[in-house]
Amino acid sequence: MEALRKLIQLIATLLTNSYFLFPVTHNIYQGPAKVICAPGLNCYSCPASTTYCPIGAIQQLLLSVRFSLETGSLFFSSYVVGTVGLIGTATGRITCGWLCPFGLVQELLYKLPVKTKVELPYLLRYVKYLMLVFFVVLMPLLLVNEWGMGLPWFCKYVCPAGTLEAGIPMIFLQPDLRATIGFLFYNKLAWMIIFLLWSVVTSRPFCKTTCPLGAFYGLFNKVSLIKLELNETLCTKCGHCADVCPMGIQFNEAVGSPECIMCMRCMREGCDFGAITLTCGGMHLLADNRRDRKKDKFIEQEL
């Protein structure tokens, strides 16, 4: 299952970044596919990107909402919010675990052999909601200049995915841009380095603490069409699900947690008793086929 997930993560990354002509054109993709939403965090200024980033698009639409209204356009980011809302309602935070390119980068870095792995304080996980509310919505909408235009606060000051996928490649592709490098770039570069280094010792630190898209999708985990469910009669509360969870959740104590990225490691690797199942609209899609064998073994040991 983990190999399949990695393969799907890789395919999703390639599909959302499949413009391979950028070394020739020295520019980003400007075709019709850019009307499609990248489900994960994938900067649309990345030279290979063929889709738009929902977090970037929401900020751009909100920061210019006054200008849009003045010109008679009703661009409130309803198309973008509608799209990510439908993704969230259908699949919860499954995108984070299976489709997000920056999630894949963090997972690969966490595989580096380092002696000490560190879990972060739980309180830091609430920062991502502040990012979503303030940096993505309120600040671009409300903090405006004399022409009524705001700033894309999250993209401009925080997003490490933008620096990794777009900032650094564009500097190599368009040498003229190098002259404009200043505090802004170094600030973003510092954030990128912090998160990449942090990923080596902590599993998915950006997803846990900062990602506004993950925060948004996580809100749907309890009500999404596809979700992981717990069969309490089969659960022995052994805690093995927590041992394998990249997000540090003990599933039986946090069913529907907004932190769950539905990577299904708890179901396939953690739970020996088939207590965790993947469901769609209440119908069971996947369960652990080791259930009976392991349960029998456990009962034998207990006896």
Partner chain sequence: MKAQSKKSGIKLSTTLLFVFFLSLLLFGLNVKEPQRVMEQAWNICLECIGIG
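Now that you have shown the form predicted in complex with its partner chain, what about the form predicted alone?
There are no partners or other molecules in what follows, just the one chain.
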């Protein structure tokens, strides 16, 4: 299952970044596919990107609201909001575990052979909700210039995925941009370096602490069409699900947790008794058919 997930992550990354002519054009793709919303965090300005980032699109929508009201050009992009809402209600946060390119980067870095691995304080997980509320929604909407236009605060000042996928490559593709390098670039470069180095010792630190898209999708985990469910009669409360979870969740104590990225490692590697199943609309899709044998073995050992 883990090998399949890595393959799907790689395919999703290639599909959303499949404009391979950028070394020739020295610019970003602007073709018809650019109207498609990428489910994961994938920078619009990446020279290889063929889609747009949902977080960037939401900020662009909100930062122009005041200007639209003042000029009488009233509009609301239901396509942007509807797309991310549909993804969230259908799949919850499964996008983070199976499709997000920056999630894949963090997981690969965490596999580096470093002796000391560090878990972060749980309170830091709430920072991503502040990022969603303030940097993605309120600040672009309320902090505007004299023309009523706001800024994409998260993309401009924080997003490490944007720096890795767009900022650095574009400097090499367009040397004239080097003259514009200043505080803004170095600030984002510092955030990128922090998160990449942090990923070596902590599993998915950006996903856990900062990603507003993960925070948004996580709100739907309890009500999404596709979800992981627990059979309490089979659960032995051994806690092994937490040992293999990249997000540090003990599934039997946090079913439907907004932190869960539905990577299914708890189901395939962490639970020996088939207590965790993947469901769609209440119908079981995946389960461990070895559960009865393993549960009987566990009971025998306990006796």
